Every structure is written in structure tokens, then in C-alpha cells.
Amino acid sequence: MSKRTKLEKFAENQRLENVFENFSYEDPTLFVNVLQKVDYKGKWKSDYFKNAKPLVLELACGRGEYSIGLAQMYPNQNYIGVDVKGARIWTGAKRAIDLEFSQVAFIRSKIETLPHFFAAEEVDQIWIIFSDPFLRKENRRLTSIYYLDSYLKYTHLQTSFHLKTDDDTLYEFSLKTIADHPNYEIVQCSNNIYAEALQHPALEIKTYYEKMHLQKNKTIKYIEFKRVK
């Protein structure tokens, strides 16, 4: 069977029940297909996942490898991977369906729109895995003050955050912005997770890009932080 093109993946996303898409950033509305709008804000657990289990987001999820890996390690949680790349999300969504992981879903949208889709205190955990370090655009980094402020709109005081990166600049930048932000506190950090005991069991999950980084002898960094206000 020939590989699907990007356009074919985009079209199939619109038929997958575990993929929700925002087609216009000026109109922050989610669709489960081209015609059917959905609004699960404040109701993801009760109305979509049909349970009261913790809700975990993977931001800039790519192929959703961490969402899938976390679901395998911790099946008693709900997971939503978020990314703007439809072809990548297709890969994760199909994988979740193949594994019959009903606790995994995906949103194709900019991360800036998430306050429109999640209610105050709705999200229990956030993972940021090898996100773009945006070396020339600090404000676009997912640990910039802009994003840290944005997360406050849909998290709570028990929400934990986990950043995993190979990039020294993003790691050092994140340490500073998190430490300087009055609403957050760093729980633990490491500039080389494989040089010491892993600080979280889920750090054992290795994405496609992490394997590439390790082959190039890059060190993998990690920051766990939490809301305190």
C-alpha cells in the first residue's frame, strides 16, 4: 500500500473521532469534522472521555509519541496531544485507534487558542517534549512569559508541568522564566537526565527526535515545575 500524502492525511483527520480541528485562528471553534462543531470546554472529562480521570496535555505533540507512551504507562488518565501539523497528528491518532486507546485524543490548533477550548482548572498535567526552541524568537518559546501566563487560564494549583529538551538555550531560558514568574516554582531539573537516576518514570519514553539527539551525543535536559498561585 502506498504511503498517504499530506492532503490525504488532512482529509482523513476530518473523519477520525479522536481528532478535533480548529480551521481558523480568528474563529476559535473546534470541529470533529468539517461540518460538526463541538464544545467540550469544561467538559472534556465528563462529556468526551466519560470519566473523571486526570486530564493531561502534550503541547507541540508532533506524532503524539509521548501521549501514546504516557497512556501505556498510566492508562488511568486522559490525554490530549496538541499541534498545528495535521499530518503529524494523523500518525498519533491512527496509532491510538490501532491500540484501542480511547483515553487519547488530539487537537490540531495553535497553542495560543487553548484558553478557548479548556476551562479554568480543567487541565491536571502538561508535557512539553522537544518543542521548537525558537532561537531567534524568545516570545514563541513555550516557556516564555506569554505562554506561562496563558497556562494559568486552564490549570490549577496542583497542575504539574514537564519540559524535556536537548536545547541548552531553551533549557537555560526556561529555568529563568519559570523561576522569575510569581505563579510557578521549579520542583526539580537536570541538564543531563541520563547521567543520573531518572527523576520521573515517564522520562524513559523516547521519541523519534530524542533518539536522533542521543545518536548525535546530545544531552537531554528536564525541568519539572508547578503552579503555586
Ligand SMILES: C[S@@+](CC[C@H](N)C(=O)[O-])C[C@H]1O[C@@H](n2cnc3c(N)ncnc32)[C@H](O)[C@@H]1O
Second form
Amino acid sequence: MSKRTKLEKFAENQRLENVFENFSYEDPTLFVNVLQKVDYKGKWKSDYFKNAKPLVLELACGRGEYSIGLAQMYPNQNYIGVDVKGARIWTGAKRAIDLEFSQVAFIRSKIETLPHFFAAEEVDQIWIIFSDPFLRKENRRLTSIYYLDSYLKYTHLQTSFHLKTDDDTLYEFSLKTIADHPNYEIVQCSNNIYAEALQHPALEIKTYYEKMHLQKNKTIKYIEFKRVK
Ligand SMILES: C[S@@+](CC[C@H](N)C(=O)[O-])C[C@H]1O[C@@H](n2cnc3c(N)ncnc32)[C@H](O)[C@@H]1O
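Given the form predicted on its own above, I would also like to look at the protein as it appears in the form predicted together with the named molecule.
And the full complex, kicking off with our chain again.
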């Protein structure tokens, strides 16, 4: 089969049953199966996954390696990878279909739109994997106050957060914003996860970006944090 272009992947996403797409920040609607509107807010577990298992989000999921990898390690959970880039999501969505992983889905949307798609307390775990460090735009980092505040709209007091990065600036920034935020507390952190025993078994999953960073001999950092209020 010939290799698909980005545009072909983008178009094919509309026909994948596990890809939900938002086309406009101003109109927070999700579409699936060639432009059918869906509203699973507050009902992802009961109406989409059709179970009561924990719901895990992978933010900035790219090709969805964590959603797939976590689903292999922990099959008894539901996973939704979120990214704005359609061609990357397509790779994860096709892999989930090939593996017959009905517990893995994807939302193509900006992360800032998620409060429209998830209800209070709906999300049980969040992984933030090699998100962009936005070196000149602190407020776009996924651990800026803006995003930490927005996660409060769809998480609960037991929700755990896991951030993995190669970037020193994002790591130090995140340690500070999380520690300073009244609703969160740092559980554990490492500025070089492979120099010691892994703090979480799932840290062994390596994404496209992590492999690139490891090739450049970058150290990989990790922060686990939780909601306390
Ligand atoms: C450096 S890549 C990492 C991808 C993947 N997690 C990996 O490790 O291979 C960062 C991803 O974050 C996505 N991203 C950045 N800001 C975003 C936002 N506000 N909403 C949705 N996706 C975003 C980008 O589209 C990109 O795919």
C-alpha cells in the first residue's frame, strides 16, 4: 500500500470510528464518522466505552504511543489521546484499530477546549508526554497556571498527573507552577529517570519524540503530581 500523505490521513480521520474531531475553537462540537455530531460530555465511560473503568487522558499525544502502551500494560482502563495534529492522531488511531483496542480513542482538538468535552470529575489520570516547552511563551505550556486551572474542570481529588519531558526549562517551570498552585502537590520527580529505578512502570514506554531526544543524549525528566483540593 502506498504511503499516505498528511492530507490523506487528515481526511481519513473523519472515517475512523475512534477519532473525534473539533474543527473550531469557537464552536466546541465533536464530530465522528463523517461529520456526525456527538456529545459524550459526562458520558464517555457509560455511552462510548460502555463500562465504568477509569478514564485516562494522554495530552499532546502525537502518535498516541502512551495511550497504546498504557492500554497494553493496563488493559482495564479507558484511554483518550488528545492532540491538535490530525496526521499524528491518525497513526495512533489506526494502530488501536489494528490491535482491536476498543478501549483507546482519540480527540483531535486543542487541549484548551477539553472542558467542553469532559464533565466535572470525569477524568481519572492524565499523562503529559513531551509537550512543547514553548520557550518564549510560558502561558502555552501545559503546566502553566491557565492549564492547571483548566484541568480542575474535569478531574477529581484522586486524579494523578504524569509529566515526562526532555526539557530543563519546562521541567523547572512545571515543578514551580505545580508547587505554587493551591490545588496540586508534587508526589515525586526525577531529573534523569533512567539513572535510577523507574518511578512508574509506564515510564519505559518511549515515544517518537523521546527516541529522538535519547539519540541526542538528552536526559529524560518526570514529575508525578496530584490534586489535593
Ligand atoms: C513535541 S510533540 C510530542 C508528541 C508525543 N507526545 C511524543 O512524545 O512523540 C508535542 C505535541 O503537542 C501537540 N500540542 C501542543 N500544544 C497543543 C495544544 N494546545 N492542544 C493540542 N495539542 C497540542 C502538538 O501538536 C504536538 O503533536
